[in-house]
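Here's a solo chain for you in structure tokens, the form predicted alone.
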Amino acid sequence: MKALMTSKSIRLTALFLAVAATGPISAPVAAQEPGDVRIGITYTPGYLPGLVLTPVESGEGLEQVARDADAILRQDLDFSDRFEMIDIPGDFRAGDAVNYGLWNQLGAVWLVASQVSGSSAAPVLRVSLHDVVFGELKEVRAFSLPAVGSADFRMAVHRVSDQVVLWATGEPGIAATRIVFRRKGAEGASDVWIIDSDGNGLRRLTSDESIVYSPDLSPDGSHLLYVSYVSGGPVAYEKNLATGAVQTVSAEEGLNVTPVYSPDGNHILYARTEGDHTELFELQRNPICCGRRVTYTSVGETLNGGYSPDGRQLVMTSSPLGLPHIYVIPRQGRGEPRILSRYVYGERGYATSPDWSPRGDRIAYQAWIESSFQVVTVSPDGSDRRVLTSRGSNEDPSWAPDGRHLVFASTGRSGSAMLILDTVTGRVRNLTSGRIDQLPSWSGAL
């Protein structure tokens, strides 16, 4: 069997022993607080513009819709980490007309006012964004929502929240996104689960009662790639999340692992056995066909491939130097691989699980530092290396579509969790806790 093992890729059979030899990762025993993870770099407090969200107003019969929409909007804007959320004092009286002077005294830069109209079966949420500093209405729009009890209600309000973030900052929000991940059960089996980025909407996507790895959502969120042992060996599958239909992506003899979608959703990049090692291959999609070999490393394992946002380059894990490191190569042709992770001759190095930021400016990965895995980011040219975490074991980083938030699996003194880190402010919050949740992959905007 192979000597290489990567956390985000396979963790299977003898390959698992390679990581176990470098340092075992303890099993979780309880929920983990974000305080168990120390942020490895020093964040200089920056300016966050103050934002006030007035309570969502409503007519008779729409009170519940207004309360639910208010709670979702308030949490989404807070979790965006773009604003200082300002509470309205109990004795504050703003009046019916927008008094920009009063809101300015409260410290607000932005004012969000909302009203619900229509019916409970077809509510309409009208949202206004006011620029308090310049004393003007910046944007206003009405959004049709599903019924408050609908499974689509939260996601519809998430999209409204992301629109407010876009209005105020010119950059995308992350509320209308989901994260797929591998959850291990008590007997060692695992399945793919999905959760909204705010921690709601948890549901199971596979029921193989086997071992699964490497979940990845298609850009439009309609399909799921994953690897399963349900048929005996590691086979790559694609599942239609609307119909439940599953098709085989690759079932070649040996390993078929780490499948991911291209940014346009038209190709699938994965690793499979080629001779006595693994190489990257690419398939066309719809229908799946026309595979081509992408890498020709010949020595060591090559897997964990991923695309640059423009689709012109690939990032990957490869081990021609003996232990795995992160490399970048051109997508087309056989360009010389460029190493990104820290390598010093004679020193121990171990880096895996790369993920290219949707902004294109950073690549995140996990590296073995001292006695555990930590989350690291680096520029695509290999400069400006930043170790983001330094306590516990932190693995499998995946970027949000805003290119500033990361989700990763963490094991600390009090157990296991999936955490979300804002790489700008250093704020950390729990996504899940108390379970063995690993290999998260953040969707694009849905």
Second form
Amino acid sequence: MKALMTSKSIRLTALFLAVAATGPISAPVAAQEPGDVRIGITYTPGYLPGLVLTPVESGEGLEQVARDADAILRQDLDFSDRFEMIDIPGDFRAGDAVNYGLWNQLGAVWLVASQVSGSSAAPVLRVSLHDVVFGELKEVRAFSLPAVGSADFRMAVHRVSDQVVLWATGEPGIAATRIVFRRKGAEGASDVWIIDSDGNGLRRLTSDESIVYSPDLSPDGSHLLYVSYVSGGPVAYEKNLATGAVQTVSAEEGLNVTPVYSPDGNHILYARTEGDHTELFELQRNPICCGRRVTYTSVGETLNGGYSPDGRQLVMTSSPLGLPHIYVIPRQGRGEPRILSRYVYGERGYATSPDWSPRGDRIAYQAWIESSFQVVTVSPDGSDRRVLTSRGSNEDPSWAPDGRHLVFASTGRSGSAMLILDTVTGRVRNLTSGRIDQLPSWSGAL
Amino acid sequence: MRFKVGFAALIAVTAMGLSACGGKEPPPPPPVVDETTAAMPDADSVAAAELARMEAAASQICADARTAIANGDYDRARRLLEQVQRDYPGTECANSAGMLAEGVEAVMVIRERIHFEFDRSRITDEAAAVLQRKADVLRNYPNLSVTIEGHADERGSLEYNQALGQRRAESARSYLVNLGLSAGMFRTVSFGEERPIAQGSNESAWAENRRDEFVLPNTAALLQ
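Which structure goes with the form predicted in complex with its partner chain, now that we have seen the form predicted alone?
To see the whole picture, the full complex is given below, headed by that same chain.
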């Protein structure tokens, strides 16, 4: 654990992590006793290949572009949690850039070298990935960037970072993503905000001066679903982020809550009051129409619906037995709900707010464990339950597109924060802190 | 200030008897009293002056009661209206106070909160008694509309607590409907754990916050 908490990772005394190394989920583990999931017992650090990013080179007049791109790439590759970032030696000379022997000696497996050319109005970033061990060039590509200082510049460099991650690991990165969440303001009012996954680009998306809940971005990032009390009660809305236009998704009497987009962006799943309780409904989108009742719980509340990445199954919070638990059902037909959050001795058995990993192999949720909420993940077949946090209260986990990072709202003695956890290495960093930020939802690749 | 206008309008269309104690300042004695006073012997003059003093004092209490009503402080309004009936009987204000006090009492019964057990929406025996009292009052005002707000304590997830609050509001509505009231009289809304009335993370704060509030968007029908 110690080794992995070095470099730039933020040490959190308020939150200890007990993260098992993921990997093939082939050997289901029986539900663990709470005693087994205390601090740092199942934490098996995996091997992280060393990566060195040599300083981004530039032609005349492009020094600032190079510096900006360098800082973004360096932080993105670090935040991917896929590599052991290797520091550039103090006596580094530009001529050493592709000196495989030198980098091999320093423990690097990957070398990323890059240059900026073109003009500051239309810079081009040429990036090459080298396999230091085999001493060969693996990939090279030139990326056109928007002008320095333009609103899209950072996101364009983030996409370059994600390409490097994809080249080196075959897996998607998370740099070119954003997180929507609700931030509480004065006197209990709240609004929807958005932030880049690296903590930049914070801005407000709604200004209802009311109560908002449950923001969710469309897969292409162009639209926002959310719930607002601006008309007096909880109504589900969709906002076009380009035009600012807002349309009502559902405004039935009672609840219209927890709306989410289907993975293809063509449907909306949400919960609303049916008789005296809450059930899931699905709407078509573009244009919004044709509500279809999805669940027939009849007793208890069903909400917090979410899709499996292939769109064929749904995960949800439901309380037919009294306390809420996590269930999976087929999206079509009336299949019997399958419970995922099993009763564990000594726990009250209260589990809500599930999110299905974009990789499909895990479902994250929050469970009441020893008088606070903790983030738990489980295989979709209900096996291999892992409690990932054990200090403070940790709620509303949402998966990054890489299916290994989670963002969640955390409250501890030091206050409130949104944290990003890498479920493989256990590394944690603050996304925001010092404000009451809740209900985060991670976008797809933007 | 907003209330002042609304209230003035309310008074204009309601009991004429109340209009005398409408202003902030005690009204000047009407000219007719002046004439009488001038023609009266001293003792009567003293009595008339005393009467005018009583009217003025009572009128001030009525004004205060109305301010209390406008501010939603029904407890204070009720105390003031009781006081004016006890201490200034026969004044215009006291004569109309009985009706107004009844209205205030009705508002208080309708607004009385009910509370719930942890993670439950079941109507407790205590809540049932409160709802029975409400039903007895509401039966007399079939055109009234009441918003039932369901609330949860801070434990539980934000979104599930929205559902729990809704269930608590629905629970009270169906109890009242079973007592013979029209379902259309009630609108339900859940605020989840957004609006605690007691701060703190302890059982007494939680118990207070697990509740239904009964909101009257328009009290005019009751306070005329």
